[in-house]
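Given as structure tokens, the chain that follows is alone and in the form predicted alone.
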Amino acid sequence: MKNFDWIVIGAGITGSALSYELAKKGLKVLLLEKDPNYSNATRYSYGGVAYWSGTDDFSNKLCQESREIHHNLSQELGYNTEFRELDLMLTMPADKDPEMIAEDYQKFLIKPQLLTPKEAIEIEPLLNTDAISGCLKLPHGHIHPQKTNNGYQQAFLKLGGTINYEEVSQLLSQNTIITGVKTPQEEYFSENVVICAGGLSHSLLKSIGIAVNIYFTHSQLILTSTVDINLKTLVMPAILNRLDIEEKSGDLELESLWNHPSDEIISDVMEPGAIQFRDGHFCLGQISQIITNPQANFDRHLAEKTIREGVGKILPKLENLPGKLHNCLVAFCPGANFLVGKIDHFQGLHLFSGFTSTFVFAPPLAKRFASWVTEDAEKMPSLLS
């Protein structure tokens, strides 16, 4: 019998950074990953690190938080996570009003700079000013996000942590008293469990009759080799449609659709941003479609095509960049950034997942998640089940 004080499920950046955290409090934790290749959102993402993103006083404490946590990752994992600081060019649409679209961003613990084409091609020259009708300029950190995971995994491994590489099939159960977890080799016996599946999240709690506001969507972009273009600054639209469709996406007359997985698109959308890293390759654009089935298929060769033409119109230069079109599922909860903590009616279970801004708030969630859990448990969260 393998008996642990914590199971992880999912190894992205969340359940890497959670196990971490727990490992240091000197606890005994396991790390499931379904996906020894890590095809998953922690690999196929910007890697921003939004600490202006905070709208009330605890938001802006978590991301005052998180700053200064990747500041010093580094140095405190012995692996480099490739933070820096650059600037972040939110881009608005030629036909758009920039006065009105800046004034949605003044609820932000940082508010942005309001920049003429004029002035933001000064800033990143990459950029089509034909195509819009101005940029917010914020301060904004970046990591190398499959780094950053491999940091906190081989800090985790150091601290006496293991990582197994299988999927949890079933969530081991007395009643409502969560006892461990089942896998195609094994069975693992612990008195807490945390999902961090991100995507996956919503399968695996339904599987023992727990619904949960946390949904995914199917996010397609595309990843270049190294070329010699430099992007100075990460650019993204200011209009961020994604949020839109998915708090849409939470709604009660949809919820039969996720309970009964179809491959129907239910919505799209396709935002033309761009992030090069160190190392000189890109990521760009991301489209982001609600379909219900998480082994859906999609058209690889017109996710691609409307990709490129999207950011083709922001920033030409990047348009035909040799790359591959990869995917993956994307948690998501509507009307909120996150679901951490205890879930109610089912002792032991507990749930990190569903970050809209996952590098600014799991890793300072994570510190408090371990803390609430060693040192004040009372004041862990609960989630109504």
Ligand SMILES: Cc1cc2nc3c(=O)[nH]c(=O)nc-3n(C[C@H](O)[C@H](O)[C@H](O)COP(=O)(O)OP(=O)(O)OC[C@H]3O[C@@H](n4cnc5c(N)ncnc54)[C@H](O)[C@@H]3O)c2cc1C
Contents of the next structure:
Amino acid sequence: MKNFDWIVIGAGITGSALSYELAKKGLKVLLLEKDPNYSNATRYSYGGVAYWSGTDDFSNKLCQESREIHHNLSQELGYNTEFRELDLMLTMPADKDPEMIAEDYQKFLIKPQLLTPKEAIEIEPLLNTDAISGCLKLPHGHIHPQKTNNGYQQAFLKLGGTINYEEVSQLLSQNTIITGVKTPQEEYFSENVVICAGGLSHSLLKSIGIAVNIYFTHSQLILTSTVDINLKTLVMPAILNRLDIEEKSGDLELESLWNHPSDEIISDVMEPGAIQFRDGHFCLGQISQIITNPQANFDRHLAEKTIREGVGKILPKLENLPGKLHNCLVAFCPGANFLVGKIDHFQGLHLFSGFTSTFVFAPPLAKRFASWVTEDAEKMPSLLS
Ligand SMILES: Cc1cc2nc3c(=O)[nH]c(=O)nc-3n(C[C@H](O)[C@H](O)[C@H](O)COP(=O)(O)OP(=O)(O)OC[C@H]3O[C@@H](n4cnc5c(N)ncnc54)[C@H](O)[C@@H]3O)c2cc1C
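With the form predicted alone in hand, show me what the form predicted in complex with the named molecule looks like.
Expanding to the full complex; the earlier chain stays at the top.
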């Protein structure tokens, strides 16, 4: 029988950051991860830190805290996260009115600069000006996501934390009080469990009859080898259709589809984007699909073709770079930036997942979460189940 103060399920960026912050408060923490290869959303992401994206007092404050955290994180963790400041170039389709799109961005903490195609290509020479009506330029942060994850984990281990590679197959409870978790190898006991299982958070909660508004997309992307081309900025579309399909997926009608997982593609968007990492390799993205079965298969050939053609239209030199297709699940919660707090009516069970801009919001919220646990329990938000 093994006892811990806290058990954290899932060692992507959310679980790793939170485990570290809990351990920093002197708590005995177990972090459980099912996949030693980390084929997860954290590994396959662009690593953008959207510290401009706050829309109210609380999210603005988190954005400011996050920027400061990322600036100091390599030093704090003793591990290079490869943080840098870089421009985010949000491309606008040739047939759309740039002024109207720019209007949608006026709600954010930092307002973008509207650039004509000619101005945009001076900043990002790889852009195809024929394919765009302009760009929105924003100051953005960038990290190496997997290195940042490793950094949190190494610092967590130094604080005495435990990481075991085991899949949580069951949440253990007595009535509505959490008592621990079960894996195929072992039972672990704790009065506090937090779910950071990314796209699989939904099914873990469902397994004990808890319905929370958290879902997932299937995402596909290409990682290239190191190449001798220089992309200066992070390029993404200004119109994020993914947010639309995520918003709609919380409808009551669709809710019933999530209760009966199938391989049907409910919606499907391609958002051409690209980032180059410090070692010269690219991540080219990204297809997002709503398919309710987390294990659903997809057409790899079609996905690769769609990403290459989509990226090639905006950034022609990147279309045929040698690379490999990957896929992962990405958690989201419709209409909110994240789901963080204790699950109402289920003592000891918590959720830290469903982030929209995970790399900006998870690090400051992990700090706050650890402070709520140790100093200010009343401030911990309640999540309705
Ligand atoms: C192409 C692409 C680009 C992106 N770009 C950005 C970006 O620029 N900025 C940004 O903020 N976000 C971006 N994202 C989104 C971001 O990557 C994710 O939101 C984030 O990584 C999610 O972290 P997570 O810890 O919630 O999930 P994950 O990284 O998926 O980690 C969850 C972990 O839980 C484990 N797990 C699940 N179930 C169990 C279980 N039962 N037992 C044990 N372990 C379990 C999984 O194996 C997994 O390792 C991007 C995503 C993609 C795909």
